Amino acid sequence: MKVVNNPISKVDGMGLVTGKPAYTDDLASSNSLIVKVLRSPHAFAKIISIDTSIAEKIPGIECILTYKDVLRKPFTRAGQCYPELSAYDKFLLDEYVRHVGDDVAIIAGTSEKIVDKAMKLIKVEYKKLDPVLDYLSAEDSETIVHPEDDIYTNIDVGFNKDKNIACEVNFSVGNLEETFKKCEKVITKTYKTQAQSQAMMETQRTYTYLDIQGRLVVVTSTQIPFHVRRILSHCLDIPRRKIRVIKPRIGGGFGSKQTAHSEFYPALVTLKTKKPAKIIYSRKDVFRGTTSRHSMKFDIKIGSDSNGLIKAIDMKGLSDTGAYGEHAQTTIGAAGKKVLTLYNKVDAVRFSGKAMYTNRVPGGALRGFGVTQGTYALEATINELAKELSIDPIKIREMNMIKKGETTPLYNMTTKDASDDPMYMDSCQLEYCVSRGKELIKWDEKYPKIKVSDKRVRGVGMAIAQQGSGLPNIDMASASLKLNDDGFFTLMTGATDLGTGSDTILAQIAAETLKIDVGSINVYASDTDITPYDSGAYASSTTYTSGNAVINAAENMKKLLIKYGAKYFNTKETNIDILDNYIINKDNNKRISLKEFSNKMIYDYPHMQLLTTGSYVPKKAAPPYMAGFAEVEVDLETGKVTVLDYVGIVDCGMVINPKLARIQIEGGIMQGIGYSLYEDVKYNEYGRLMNDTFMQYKIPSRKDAKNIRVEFAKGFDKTGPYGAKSIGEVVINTVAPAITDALYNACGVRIRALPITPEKVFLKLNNK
């Protein structure tokens, strides 16, 4: 291969680092109305009255909208398959506010100063209600977060608003009770994970205007342009053909922009005033008015024989979905389906999970999407089982983890079509990941700990993880290729580049298929009027799902080039080849450049534009795997934990672009370190978020991890584009359980509720 598996720089990299206008706010017109949202100061309240009369008189104020001014129609903001698995429990504006930061009113004016002044003059009378602030007791609470009767679900997901249950997930294999009776060792543990902010650099922002035909044009920083169009059409009650969504460059998302947030407000203003409008979220708006990772609690029971062969796993999960249920079912479901399938030797396994409504900021998509939480709980418990059996944590995994060529009943029950043959993990390189990571971290020399001094001690820990490559039989991607005059191609794709470099990767895949140089491919992405449909950038789907769609489009283009190339050379199609931007007649070795050929196609006979489309829907799971190894140093006087070394070995199949893939791994590990040690979403007794800026909410810098080393397992998945699987999410999942066990091995302190703060460690060290 000439293009795939090469570390090509991002096609847009130079433009971005030199500050070329590319992001949403860069593209907004200078006369756009400024839009802001008045947000609730209360966790749960009913609006008794809103007086906007004084604010509306301020010169420059164009409109102020309250729940009385907008259509009442329930919807979900979650960007996911349709019909969605999330409850339709949100309104554009409502008389109830369900968390501090919920929407109360929309203000639009000619300047930010004017809008800020008007916002202060809006008088709102609230009837405060008792909030539900603890998801662990939400089901038995007398308070119902959603007392309204007009919310619903399109699909039965166990929704029960009167019990504050957004959804339930249950599945099992085997006879759990009988299997546990036969186990020689049974342990039961509880692990908790906290909420986490996505902390992307570019906040949510949207610019809207009406085009010459009166259609609503929405320019927005989103991962889900086609879902945004559908959601807006539903809640605004206008046809989809009247909406165009354009995705410019995105300054990061990490899942936050898999939920529609900022799009509604300027759209409403533009539709009312007929003027362009824009909204730019402040960092406080992001913290209070969007989503965070779901807090979760897991009770896990594991049974094994005395040698460590795991026979039974029972996993009960509880999730805090906050005020609204977007992504509630899919995240708690992923915490079981994409976690328990790591271990395929078990005779019986059961997962049960509930997502509970509370009066907190809603939970949403974040890299790892429930798998991160579930992996932490399961892998940490596996490490505890190994310790109780006096077995090396690596050995217990080598005995129990899924290996190449094996299958698991759970995958075949929860993922595939019932009529399909069993799915075998033919590309699984997890064994290599574990053995190579063990070698790099020097496990045998360092396990379990090394005493540095009377005040400092070091320990090592490890974990394994998997994720998905898109959602089988659900996700769908498509791409189009157009041969232009002068011999270059336009690749049109609905896939969204989040800053990960997917435009570059898809261009590489197209170039490899067409046997041309990557510089001959121009990528045009994510415009619902122009580019073909794509589900969106989530579920680790872009390289795998969209990449396969690009291959299909490119193969169709090759057929056309061969067909018309044969006519040009007056020969059989079997004599035609394409190589290095030339069409070649193998019969006599005559050739014509694509530049000359395309000019003849368009300007001369047959006067034809060559345009092809390809689509792809994954049919089976192609999970990536990872083994992570942490070495930490613990300050016994302060409880501070420092990650000295983290080794990540990833099986993502064929690596399309090693440079971009390496950055994904390193970034995911850093995000995992933040989740493990620093980041915590804290509320006060009234449900107010306490750390809603980066002054209070701590995320790690590169200095907070002394050394990160990553490598790729040499793998190939026959269903992936050129053998590739996904990489975006799996890279975060091993970090928390590996660090947790490294801490325990170093000093005997076991933390079962993230984050692992110095205070928690210090108190444990001193038995307080």
Partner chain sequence: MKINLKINGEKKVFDVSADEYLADTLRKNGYLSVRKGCDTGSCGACTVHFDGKAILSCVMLSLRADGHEITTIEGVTKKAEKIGKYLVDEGVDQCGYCSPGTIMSILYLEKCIENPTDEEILHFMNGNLCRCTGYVGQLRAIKKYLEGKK
Second form
Amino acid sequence: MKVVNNPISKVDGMGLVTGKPAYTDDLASSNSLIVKVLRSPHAFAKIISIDTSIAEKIPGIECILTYKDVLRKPFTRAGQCYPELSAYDKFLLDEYVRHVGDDVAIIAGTSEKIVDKAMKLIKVEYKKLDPVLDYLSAEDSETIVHPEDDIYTNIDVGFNKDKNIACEVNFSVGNLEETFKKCEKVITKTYKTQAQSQAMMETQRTYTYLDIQGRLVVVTSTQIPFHVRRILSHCLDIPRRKIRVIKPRIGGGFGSKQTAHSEFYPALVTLKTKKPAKIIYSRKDVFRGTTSRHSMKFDIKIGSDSNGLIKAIDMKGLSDTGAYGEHAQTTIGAAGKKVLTLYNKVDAVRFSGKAMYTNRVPGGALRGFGVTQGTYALEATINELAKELSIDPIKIREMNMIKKGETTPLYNMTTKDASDDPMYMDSCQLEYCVSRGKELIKWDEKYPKIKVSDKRVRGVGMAIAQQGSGLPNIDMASASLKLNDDGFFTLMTGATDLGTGSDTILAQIAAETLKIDVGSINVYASDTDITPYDSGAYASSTTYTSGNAVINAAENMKKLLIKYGAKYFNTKETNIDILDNYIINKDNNKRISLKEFSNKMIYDYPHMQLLTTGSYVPKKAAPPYMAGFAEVEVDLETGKVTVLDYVGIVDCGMVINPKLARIQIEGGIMQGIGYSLYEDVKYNEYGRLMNDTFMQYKIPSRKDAKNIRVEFAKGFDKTGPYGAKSIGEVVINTVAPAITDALYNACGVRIRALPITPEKVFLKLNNK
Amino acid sequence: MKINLKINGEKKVFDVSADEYLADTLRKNGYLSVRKGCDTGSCGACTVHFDGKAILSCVMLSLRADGHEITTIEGVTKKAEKIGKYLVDEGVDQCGYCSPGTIMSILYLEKCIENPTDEEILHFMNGNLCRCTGYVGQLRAIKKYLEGKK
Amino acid sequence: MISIKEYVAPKTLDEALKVLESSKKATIIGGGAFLKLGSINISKAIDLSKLNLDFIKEYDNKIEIGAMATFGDIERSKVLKKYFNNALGLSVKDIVGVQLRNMVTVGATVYSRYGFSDILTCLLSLDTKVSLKKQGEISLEKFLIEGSNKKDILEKIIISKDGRKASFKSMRNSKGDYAILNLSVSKKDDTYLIAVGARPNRATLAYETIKYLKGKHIDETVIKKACEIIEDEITFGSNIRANKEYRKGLSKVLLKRALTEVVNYEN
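If the one shown is the form predicted on its own, what is the structure of the form predicted together with its partner chain?
Then the entire complex follows, led off by the chain already shown.
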């Protein structure tokens, strides 16, 4: 292999770092109308009256839209394949506002100043309603977040709006009660997680205009261009062929842009005024008006024998989906499906999950997508079990975790349209990940703790995790390859590079298949008019799903090159080979460069454009695995926890680009450290956000990063492109449970709710 | 109101309003490398040099820049490309949104401290947030760049 | 959202004061970094950056810091490094990032009496005076309690070069965050000054603790007693960063650490 498994630099890297215009706002025409959204100050209210007449008179105001001016047609903003698992519970604008920051009116004018002025002059009279702010008691609340009758779900997901239930997910194997009875050790623990902000550096933003044919062009910072086209078509009631969605370079996503947000408003304005329009979300808009990670609570009961062999796990999860059910079912589902499958030696297992509507900012996708929450709770509980049985946490993993070649019926149960054939985890390298991590962190020297002084103590902790690689039998990707004259290819893909480097990785995969250099491939991506369909950049799907589609397109291209190569050399197809940008006739060792060949194809004989397409839908779960090890230092006087070292060993199959994959791991671990120690989207008693700026909401800074060390297991999954599995999400999952146990090992303090603030640690240290 | 500035060595006159911020003025006039990430002076994406010092253009009123020198990454292309290569080589270019601001801070760092220690690099760069990389790779790149200059 | 109608950059302090007094909604703009957090309408924004107030000057018996000196100037100042064990430099160094510190000014921080401020706590533990254009020199202690009596312009602050040893301590969770609590101790002869800030209310002196420690030889028992006094006398509050119980506990830890450090400096 030459091109794959090489640390190639990102094709767009130099342009990006030196500040070349490439992002949505850089591309918007300077005469775009400025669009802003008036947002609700109340957590739950009904609009009694809304008067825009004074605001509309301000010179430069082009249009102001309220719920009276837009179509009422329920939909979901969640970027999922149709039919979505998320309830159709959102309207373009509604007379009810269901969270602080919910949209009330759209204002468009010729400058930001004019729009700001107009916004202040819109008079809204609200009837305040009692909000549901606690998801733990939402089911029995007198308040119904969605009293309207015209919302629905496309698929039965246990939606019961009268009880504020957005969805339920239940599955089980074996006889739980009987198994628990036979267990020598049974523990029950409760863990809670908080809302986290995706905190990508570029906020949501969209620029819209009508093209020469009057079609709506939507340039937007999104992870899901094709879903955006479908969602807009549905809620604006215009045919999909009249919409073109283009994703330029985007400044990070982390799931924030897997839900459509900023697209609706300028689209409505452009359709109404026929003028170009743009909306740039402020950071406050992001906090109040988009999504954050679902808060979840888990009650976990684990039974084992006295040696630590786990026999039964019962996991009950509750999730706060906020005002809308976007990604509600899939996140709480993933918290069970992609977590419990780690422990395949059990006789019985059950998962029951529920997502509740509340009057908080909706839950949404965020790297890890429920698996992060579920892994935290289960891994932390297993660490507690190890402690109660006086077994080394590594030992209990070695006894119970899934290993290479093993399976569990849960994989079949939780994979859409799966057959009854067992899905063996042939590529699982968890054993290596655990043993290598143990070695690197010097577990045997450091476990459980090292006393530095009377005031400072260090502890180590660990956890394991998995994720998916795309969604089997749901998400589909496709790619096209075009041979241009002069011998270079255009790789057209619907895949959506968020900055992760997927354009580069997909080019590597195409080059590998075609046995050409990667520089001969130009990538054009994420334009619904031109590039073939791809469900989008989510569910850790791009390398695996889109990568396989690229291979298929490239294999098809190869067939054409062989066919026409054979014609050119006037020989049998089996005599033709392609290598190093040449077509070779093995029969006589004559060769023609792709450059010369393509020029002949186009300008001479047979006057033909070669263009191929490939599609791919995953058939089998191909989870990446990881073992994470934290070493923390605890200040016993202040309760402050510092992560001194984090070791992450990842099995993502074959590593297509070690350089870019490494940064995925390092970045994911740091995001996990933020989740574990600092980040918490907080609300006051009225449901108002208390930290809706980066001044108050603190993601980790550079000084919080001590040592992060990562390595790859040598892996290969035969279903993956050149053996690759995913990497984007699995990397965040081990951090919180590993830090939680490292803290306990250091000083005996067990915190069962994130984030682990110095205050929580201090209070426990002083009230032991 | 009119302001006179020297941007990247060129004299410019801009018409700005009293409550306009420098990042907006710069973007409006084509300096698109200046990015806005937070609106509150908290993320560093809008870092430019003001009379040679790194500042946050999203919280500086444009009128305060009257009579001063501003440098954006567009004015230091050669140097930026040199640093940029190290970032790209290390794979920490990622989404790239924060990178121009980060490079402006690196340029300020090397101007202020000769042979900085790791601690000093982190301290100097702490105002530049990045959500993609986890920072450790950026530190590797910065160190290699500084080492490479010697 | 802020809106500003008019912007002036006067050339003299007198001129600046005149503009300030000309309108109710006239406001001095300091570093401007925190301006965006508020939602105010300003009729006239007065920029002091043309008044050469960005100095840090050393005299025989005092140091003067101009209102427009930035936290960056303080952090880098060779003069300030020589005194008070560099407590002032250390008190600003953890504030967000170097770019913000190049903008935030001493004058705006002192005049606004920000509760979250680190440097105010440090200054309060030194012999610091505030020099206002109209009201003249007022002790920082009094100014923090009473604020400015009238519309006035803070010209500079004056710190006695009285040979104090000082130690500033703060506790923050993420390194880029504001302090959950800060505390500063100074010692001259047999007298200690102790200031506590980010309570989250604005910094205050710990009078009872100061009284108790006067003339005492610092040992474990004395520190323990001082910690008991400080947690009782200071009013702590709760905000998004922490509850008052935690701040109370932290005050003892920071006091112990700062006292120990100051004593070590002395020896």
